[in-house]
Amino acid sequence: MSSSWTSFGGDLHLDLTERRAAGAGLRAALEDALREAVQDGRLAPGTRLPSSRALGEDLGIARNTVVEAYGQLTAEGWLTSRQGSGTTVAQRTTPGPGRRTARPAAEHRTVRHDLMAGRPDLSLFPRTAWLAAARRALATAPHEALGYGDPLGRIELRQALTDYLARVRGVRTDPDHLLICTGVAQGLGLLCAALRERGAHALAVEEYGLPPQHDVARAAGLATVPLPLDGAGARVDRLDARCGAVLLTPAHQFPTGAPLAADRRAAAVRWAREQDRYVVEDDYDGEFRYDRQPVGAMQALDPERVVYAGTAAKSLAPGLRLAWLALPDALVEPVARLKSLADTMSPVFDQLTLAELITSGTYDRHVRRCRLHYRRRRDRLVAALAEHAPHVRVTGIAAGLHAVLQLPPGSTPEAELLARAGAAGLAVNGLSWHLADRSAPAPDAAPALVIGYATPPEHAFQAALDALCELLRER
C-alpha cells in the first residue's frame, strides 16, 4: 500500500490513499496528487522533483509507475524533464486556482509621511543592548525556563517589573499578582472575559479612546458605555452600577491629552469600592511626561480595586508583544486561567531579555534617551505650527507620543481635511475616529487631527512636519 507523503529535501504531502479508495489506479492517483500540488502552489515553479527511483521508494510503489506519471504530466505541461537535470515543475504565467492575485496599484494609497498616533520611533529600538541582554539571559536561564511554564509569566520578569513599577510609577504589587501578556489588547480581553464570568454586562469607557480596545471588550461580551470628557478628564460622576468596570487612561487621556484630576481619581476608586467594581488603568505612556514629573499610577490608591495595565509597546516596540497586568487578588486566578486557555503562556526568551534589560539598568537609560528625543519632537511640532499654522491649537499636556491639533470652528471639515491628507501622502487620524460611539454626533463640531509625532524616523521627521504644515496652512 502506498504512503501518503514523500521527502526530497523538503516534505510533500501526496495523498494517494483517498484517490485509490475512490477507484483511481495507482498511476492516475499519483498523477492527480502531483497535478494538484502544482495547481495549488505547494510545488512552486522550478521545484526539482525527486528521481523516479527515490519517489517510488518513498511511496512504496514501482519505479515504472512514477516514470509513467512523470511522462504524462510532462506531456501536459505541468513538468519539464531534461537529460541529466532531472524533472522540475514547469514555469507557468497564470496563477493557479485559488491563489490570490495582487491588488491593482490604484487600490494602494501611497504613504509618504506616517503620522499615525500610538507608535514609537522604531529606529530608536536598542538593538545592540537587546542582543547583549538576550545573550546574557539565555546563558543564565535555567533549563526549566524552556518548558511549559506559569501562565502568569516568567518569575524573572515579574520580579523585575515589581521593582521597576514601584520605583517609576508607584505601583503596589508583587510577582504573584503580575501577569505577562502579549499586548494590552490581550490583557484587556482576558480581563473583560473574567468580568463577564463574574456577571458583568458592560464596561464604561472614555468618550474618546482606542476603538480596537472597545472592540476587544465587545468581543468578550461586554457592552461599552461612553463617559463624557472635559478638561479634567473623564466624568466619573456618570458611572453607574450597570458597568462591571471602567477603563481609564488617567496619566494622559488617550487621545485628548488631559490627565485625570485628583478628585476624579479618588471618586473612581470610591465607586469601585462601594459598587464592588473595578477600575482598569491603561498606563500606556506614563513614563513620557516632559514638563514635570509624571503623575503616579492611580493603582496605588487601592490595588484591590484598580487593575494596572502597562506595556513595552511605546518604550521599546509593539512587535515585542510584551505587556503586563497588576491584578487584584480576586482576579489573579480567573485571568491566569483564561490566559492558559488562550495561549498557555507568553514567549519566554523575550521575557527573560526584558528582565535582564531592566535589572541591568539599561532599560532606564533607554527610556531617558527616548524621553529626550520625543520631547524635542513635540517642541519642533509646536514651533512649526506656531510659525506656519498659528490658527491651530495643540491641546493636552506635554506628554506621550502624540498631540491633538484643534482647528477653529468653521475650518475645513475633518473628513475633507483627511481626504486632502491622504492625497498628499500623509497618514493621520481625525479625532472623530476615536469616538467610543461613532454612530453618535461628535460632541465638538470643530475639526481636529491626532498626530503621532514619534512615528517617523529622524531623517524623515522634518519632511513630515513640512507636509503637515502645508496641509494646515490657512488658504
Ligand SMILES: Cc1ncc(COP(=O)(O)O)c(C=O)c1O
Given for the second form:
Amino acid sequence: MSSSWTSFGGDLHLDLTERRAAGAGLRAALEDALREAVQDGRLAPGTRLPSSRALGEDLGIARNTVVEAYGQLTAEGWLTSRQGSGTTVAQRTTPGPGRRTARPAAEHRTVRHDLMAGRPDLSLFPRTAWLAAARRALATAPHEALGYGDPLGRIELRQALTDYLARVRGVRTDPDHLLICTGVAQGLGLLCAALRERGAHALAVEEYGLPPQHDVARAAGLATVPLPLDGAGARVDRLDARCGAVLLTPAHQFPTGAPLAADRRAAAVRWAREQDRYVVEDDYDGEFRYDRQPVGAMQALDPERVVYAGTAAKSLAPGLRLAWLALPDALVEPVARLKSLADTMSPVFDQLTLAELITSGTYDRHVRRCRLHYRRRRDRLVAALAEHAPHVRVTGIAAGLHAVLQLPPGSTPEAELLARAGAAGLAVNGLSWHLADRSAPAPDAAPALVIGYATPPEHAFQAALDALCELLRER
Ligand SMILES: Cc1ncc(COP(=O)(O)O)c(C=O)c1O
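Next up, the form predicted together with the named molecule, please; the one we just looked at was the form predicted alone.
Up next: the whole complex, starting with the chain shown before.
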C-alpha cells in the first residue's frame, strides 16, 4: 500500500468518528471524509485507494458501505475506477453542483497519525466470532441469568477465567475468589476503598505508571507513594509501612518495559506477609510477550497476599469495560460488597459472551493472532528506528503494545519534541506524562517517548512510522 494512501488512513479513521458523532450515517461519513481529503490535497491525484475489503476491515465497517461510497464519489468525479486497477483519486476533481463543501481545515482535527499508547488495534476486534458467541450465549443462558445476580459476576465467566488464567498465566484462584469488574479502573477503585476501610492511608505505585490509576487511588482516599525504578523493576526494598498495598506491573513494567526481577517479586510478597499488606498485580498485557514464554503471574507466589488484576482492554477492546480481580480470601467480602454498592454487578451479556469465547477456544486463537500482529509491528518499529534514528534506544523487553524510545542525554527536550510531533500531526506521549509525581520531574532526565505501536489500523501504520522516524531523524 503506498505511503500517500497510508498517510491518509489515520485521518479517515478519525473523521468518521467525528462525523458519526455529529449524526452522519456511515456511508455519508465515509464519503465526506474521502471528499474532504481529496479537496484539501491530502489525497493527491493518482493516489490508489485500498480495496473496499481492506478499508472496510480496517475501519470495521461493511465492505458494501465502502463500495457504495467509492461508487458515489466516482459518479461525482472525485475518484476514477477502472476494472483491474482499482480505485484512484481522479486527476482533475470536479465537485458536482450543489455539493456541500468540506469544512475549513482549521475546524477539524490535526491528528494524522495516532501512536498514543493504551489502545489495541481496534480493527482486529473479532466481530464475527463475538457475534456468534453472543448468539450462543444468549440462546443457552437460563432465565435466571437475566435477573439480579452475584456481585462477583456470572459464574460461567468466573469458571472460564479460573481455567484460562491457570493455564495461560499460572494464576491460582477459583470462581469464589474472582470478581468481574468494569475495567481494571473500577477494580482498583474498589480495592483501594476496601483497603481504606481496613485503615490503609496510602498505595505504593511505580515511579512511572498510568496516572489515571493514581487518580483512582486518591479518589478512594489513599495517598500515592512513588517507588523508584531501575533495570530490574520497582525498588520494592523502599516499601514503607504507610502503604496498605503496592501496585505493580510485574510482567512488563508500564510503561518502561522491564519485567520485575524474581528476587524483587519474592521480596514484595515477603513484605506483604510480614506487614499484613497486599500486592496488586496489574497484568494488563501479560499475554503479549514475543521473545519467549511469558513469565507467569506473580500471584501464584501467594494468592492470599497478591491480588491479580486482568483485563480484556488489550486482548479485545477497552470499550468492553471487562476486567477481573483474583482476590485473597480476606478481600472477597469487602470488595464484593463495594461492587454491589457501586453498580449491583457488571452487565451479564458481555460476561456470558466472553465466557463462551474462552471456553470455545476462540479467545486463544484470537490472542495468538493479535500476538503475531503486534510482534510484527514492534519488529517494524525497531528496524525502522535502527535505520533512520540509530541514536534512539527502544527500552524494555519485546512485549506488549507499546514501547518507550529513549533519546540520548542532550537531545531535543521532550516538550519541544512533543510540540514538533503535534505540528506534524503525530500523536505520541512523553515519558514524563507517566510520572507518578509530576510536581518534581527529574531535571536531568533524558527525553523519551511512549509509542503505542498497536494503535493505528494496519493501513495507517507505515505512514505513522514514517512520521515518527522523520521526527526522530535529527538529534
Ligand atoms: C497499565 C495498565 N493497566 C490496566 C489497563 C486496563 O485498564 P482498564 O481495564 O480499566 O481499561 C491499561 C490499559 O490501557 C493499562 O495501560
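Take the two forms, find the largest set of C-alpha atoms that superpose within 1.5 Å, and that set is the rigid core. Note that this is a predicted model, so its numbers are computed, not measured. Residue numbers count along the first chain shown, from 1.
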Once the two forms are fit on the core, has Val67 moved its CA by at least 2 Å between these two forms? yes
Using a superposition on the rigid core, decide whether the Cα position of Pro413 changes by 2 angstroms or more between these two forms. no
Does superposing the core leave Ala54 with a CA shift of 2 Å or more between these two forms? yes
Superpose on the rigid core and then read off how far the CA of Ala33 has moved between these two forms, in Å. 40.8
